Amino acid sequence: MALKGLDIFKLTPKTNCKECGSPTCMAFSMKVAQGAVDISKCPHMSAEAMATLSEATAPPMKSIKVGTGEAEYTLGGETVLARHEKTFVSKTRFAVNVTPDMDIDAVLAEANKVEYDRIGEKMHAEMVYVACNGDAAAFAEAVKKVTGKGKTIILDCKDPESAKAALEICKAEKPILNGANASNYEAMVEIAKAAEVVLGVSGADINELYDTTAAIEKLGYKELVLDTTGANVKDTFATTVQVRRACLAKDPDRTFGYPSIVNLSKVAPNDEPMQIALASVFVLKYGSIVVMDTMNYARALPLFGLRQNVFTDPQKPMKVEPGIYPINGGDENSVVLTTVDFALTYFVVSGELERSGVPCNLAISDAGGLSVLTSWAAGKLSSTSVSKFIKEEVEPKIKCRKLIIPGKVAVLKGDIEAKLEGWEVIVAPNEAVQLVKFLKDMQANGEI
C-alpha cells in the first residue's frame, strides 16, 4: 500500500532545508505520496530511509530501461489505467520486424526513410525485433546486420545456445532476450544475468504467462517485460489489458507490473492495413512495444501523431525555450518575427518561415506556453512583456530593427513601438501559412 504524506514525513530529516525544491519537508513529502517529486530530490535522507521509502513509493509497474546512448529509452512506470487520472509516462516505442531470411538492410533502410520532427519530438521507429527461425548461424548473422544501427535491439528467441551466442554479437547495446517461457526460464534468467539484459516473458495464455513470471521472480530476476502477444488479435487484447489492470488496481499485483511487447508481425502477418489499425489500438491500451513489418509513412503519420497525443502530459504546457532562433541562415542583419512559446505555435510558424526562405530571426518569450490569444487574454502577451523581452534579449544580438509581431494581437503595434525607441513594428497576417507570401513580398521590395 502506498505511503501518505504523514507516513513519509516521519522519515525526513525534517530540517526544512528547501534543497528539494519545496519550502519544507512536509511540503515534500506531500508531493512524494501524490506521486509529483521522487524521493531522491532530498539529499539529506538516510540510506535506511530511502530504501524504505523508495520501495514503498514505487509505481506498481517497474521501470524498466533498454539500450544504450541515443536508443536507451525507459518502458514501464505507469501509475494509472487512463491517461485523465493523472498521464501515462513511458510512451508506446515501435519496432521493425526481420527475419534471417529477410534482406535485413533493405528493411532497415526502408524504415529509416521515416524521421522528422514533429512539435519538437523525434519520430521514428526506435528498436529492431529479430525473430530465430530455428538455424543459429543465420540468427547470429541477422543479429551482426542490426547490431551498431541506432536502434534497441529485440531478441526473439528460445533457444539458449542461439541466446547466448547472439548476446555475445550484441550485449553492449543493452538488447531485450524475449525468449523465457514455462519450459526454459531457468536457463533464460542465467544467460539473461549474466549478460546484464532485460529478459522478456511469454506464456501460451494469461495463467502461464503469470506462474512463468512469477517463477523467474523467485529466481530473483525482475529485469523483465511481458510478452503479452496471443494466438489472435482477441487473446492479444484481453491478455495486454487485464495485465496492465492487474498491475494497477487498488490492491495492486506486482507480478504483472511490468511492461509489454505485442508482436502485430505474429497475430496480422503482412497485413499493413490491420496492423495500422491495431498499433492504434495498441498505443492506447497498452502495448509498451509495438512489432510491427516495417514502418512507412502510410503507418508513421497516424501512429506517431497518435502517440504523441496520449503520451504528452495535459496538466504541462507544451513550451520551447524562450529564446532567439536564427532561421535559413538568419543574421544579425535579420528581421526580427516574434510570437508566444507555445509549442504548436512555434512549430508551425517556423515551418513557413522555412518555406519563404527568406533570413529572419524568430524571437521567443516566455507567455506561459500558451497559444497567441490565449496568452494576450491572460495578459502574458502584452506590450511590456514583449518589449522588456526585445530590449533585453534581442537589441544586444541583433541590429535590425524591423519587428514582425503575430497578427491576432495588432492591437499591440502601437504600445510596442512607443516602447521600443527606433523600433519599426510590423503586423503580420492572421495565419501563419499565409508568412510566406508576406515574407517574399517584403523582400522582393526591399523592405527587409
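Quick caveat: nothing in here was measured; it's all calculated off a predicted structure. Residue numbers count along the first chain shown, from 1. Just so we're on the same page, rigid core means the largest C-alpha set that superposes within 1.5 Å between forms. Compared with the form predicted in complex with the partner chain:
Once you line up the core between these two forms, the Cα of S63 stays within less than 2 Å of where it was.
Comparing the forms between these two forms, the C-alpha position of N361 differs by 2 angstroms or more, with the core used for superposition. Once the rigid core is used as the reference frame, the Cα position of V340 differs between these two forms by 2 Å or more.
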Contents of the next structure:
Amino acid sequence: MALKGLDIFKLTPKTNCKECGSPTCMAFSMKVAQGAVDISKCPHMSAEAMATLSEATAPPMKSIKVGTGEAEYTLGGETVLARHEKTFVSKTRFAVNVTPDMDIDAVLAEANKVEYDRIGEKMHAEMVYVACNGDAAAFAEAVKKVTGKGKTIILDCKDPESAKAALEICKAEKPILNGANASNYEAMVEIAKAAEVVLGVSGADINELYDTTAAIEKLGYKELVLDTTGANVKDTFATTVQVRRACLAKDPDRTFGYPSIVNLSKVAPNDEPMQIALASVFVLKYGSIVVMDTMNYARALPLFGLRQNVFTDPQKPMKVEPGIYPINGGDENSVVLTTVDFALTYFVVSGELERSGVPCNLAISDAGGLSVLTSWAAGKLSSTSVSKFIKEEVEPKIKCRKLIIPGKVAVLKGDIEAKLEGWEVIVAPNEAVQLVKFLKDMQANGEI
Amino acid sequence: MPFNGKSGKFNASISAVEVGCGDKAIKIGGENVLPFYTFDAPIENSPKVGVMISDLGLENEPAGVKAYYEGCTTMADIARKAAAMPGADFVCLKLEGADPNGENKSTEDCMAVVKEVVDAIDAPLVIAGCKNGAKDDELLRKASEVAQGKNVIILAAKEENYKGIGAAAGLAYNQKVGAESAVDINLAKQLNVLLSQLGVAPANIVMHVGTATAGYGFEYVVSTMDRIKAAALSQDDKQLQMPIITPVGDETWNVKESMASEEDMPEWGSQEARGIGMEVSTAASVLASGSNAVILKHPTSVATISKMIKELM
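For comparison with the form predicted alone, produce the structure of the form predicted in complex with the partner chain.
Complete assembly follows, chain above in first position.
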C-alpha cells in the first residue's frame, strides 16, 4: 500500500483517454492509491507496470470466496482494525460443529430451525464444520450427510487420504479444507489445488502458523484461511488478534493477510453461555468464521443482532421499511404513533410500546434513515411529509383518528393538524422511555 | 523467519480506581493495552463483575434471578446473597423505586434501603440512581452521605446534575463519582472536564459512557468505547483515562428478545436461555470494547462472564 498517487501516475500512459472512467490519468492514479478503483480499469497499462502495481496496491487482507450458489460467502478483505476508522466489510459467519459419531441429520435439523428475520435481513448458521476423528470411512459418511444441505462445508481433516476422499464427495460445493499444518502442508496444498478449494492452515502456535503459511505461499497457493484456534481461550484470542493486526498494520505483513477460523467447540465445549460470550468477542475482534456446537434462538438473537450492528457501514444509517407496524395486537381502531425510519429509533420506540402493553400502530415514514431531530433539521421530517404519509398510507387502513407525534418535534403539531382534517394530534414525551407511562395513563383516562 | 509481532503496548495507561475497603476492595482500570491484549503487556487488574439488585426487591426480576434469591425476605438478605454470588466482585444497588414515573418512593425510604445494604455487606458497592435527573440529584447526594466511609461508586452524575452529585460524592464524602454520558466520546470527555473543574480528582472518577443491548444500535457503543480507549492510550488524553463501568443487566432484560414469553414466541425457545444469551453477549461485547467493569443480574451470566475474564487474562 506504500505506493502514492504520483508513483502510479508515472506508470500510466498519461494520455488522458478517459477509458477508465476518470477524467485524467492523474485523477485515476489518485483513486487507485486510495483503493477506490482497481488498477485493471486502465486498458492501456503495460504488463510489467500492471504486475508491479497489482502487487503494491493489493489489499493487505485477501478476500476469500467459499461455498457456491446461495451458500457462497466472501470472507476477509478488511482494511481497518476498528469499525469507526472506515467500516468492516465481511460479516463473521457461524458454523455448526458436527462429528461422525453424532446424529448429523438431527443436529442440522435443529440448527435449521433458526431463520431469523431482522430489519429485512434473513439470518441462519451459514456453515457446517465436520471434524474427522481418524476413521476415514466414518468421516466420508459424515461428509455425505452434510453435502447438499445448503451450508458451506468446512472439512477438519489432517490426513491427506481421508481429505481427498471427502473432497471427492463435496468439492462441487466449494468447501474449505481445514487440514494443512507444519507436517502435511505439501500434500494438502496439492489436494486443495487439484480440487480448487480453499485451504485452512493451522499451527501449534502463532510462529508455526506463520511459518507454515509462508511455506504454502511459496508453493504458490494463496486461497487460504487461517485456523487461529489455540490450546485455550487465551491463546485463541491472542492469535486471532495478532494475525489481524499484523496484516492491517501500517507496514502490513501479508503472510497473515487471510480470514480466520475460530473453533469454540474446541476451547469452550458444551457451554452455551460461554460460547455466546466468546462468539460475541470474536464478532468484534476478528473472527471470520466462528464454529459453535449448534445454532438456536438463544444464540441467534444476540449474535445476529450484534453482527448486524457491528458490520453496518458507519456512513450509511440502518433503516427500517416505512409502513404501519401493529404492536400489542393493534388493529384499525388503535391509536397511531409516528416516528422516523432510523433503525435505532424504531427499535427503542417499538420496545417501549411493547412494554406498555397498549395496542397501537407505529407508522414509520421515510425520513432518510435519520433520527428525529436530525431528520427534522434536514427537512426530511416535516408537517408535509408526515401528513402526506398519513393521508396516503394510514388513512385507507386505519379508522382511528388520533395521531401521536414525537415530543422532540412538538412544534409540528399545529401544522399537521391544519393539514390533516379530522385528526387529533397529540404530542408524546421527549424520551421513548416515558412512553410506557404516557400510554398507560391515556388508556386509564379512556383517551385511547 | 518467525512471526515478528509488534507489541501494542502504550506509554499511557488507564487510571486505576479503588472501590470498597478492607480485604474485599477491588481496583478497576490501570492497563496500558487494549482490552484483554495480555500478549502486549500484563493487565494487572482484570475487569470486574458486579451484581445488580433493586430496592424494589425481586418482584420485577426474571424467574432465574428470583430463584437464586429464594428465601430472602429483606434487602439485607438480598444484598448478602448477591455478594455471595459465584463470580461476583461487587454489588450494585439500584434505587429504581425512586423514579417519579414509577413508584416515586421518597428519598428517606430509599436511604433506609441504602443503610440496610451498606450495613449488611462488606463487598464493594455501587449505588445507582433511578435515571431521573432531578430525583437522582437529591437521592445520590444523600446516598453519598449515608454510605460514608465505604468508598462506593455513585452512579451517576450527568451533565444536568453533576454539580450537586459531584460535590457530594467526590468532594464532601470521598466516594467515587460515576460520570454518565450518552454514547458519545465528546460528551464523555466534557463531563470529565466539568467534574475535574469542580475539584473532583481524576483518580476518583469512573465513566459510564452509555450502553445498549446487542442488536440495538450497539455499534455506537462499540465505536464510542474503541475511540475513548484509543484517545486515552495512544494520545495520552488525560480526560479520557478514567476506567469504564457499564450496567448491562437492566438493559438486556428489558428487550423483546428477553421479555417475549414462550407462549408468544414458541419458536424462540426457552425465555431464560434467551435472556442469559442477551446478557452475556452484551457484557462480553462491552468488555471486549473497553469496559473495566460490568453489572449483571442473572447468576449464570455472572458465572459465565467471570469465567470468561479469567480465561482471557
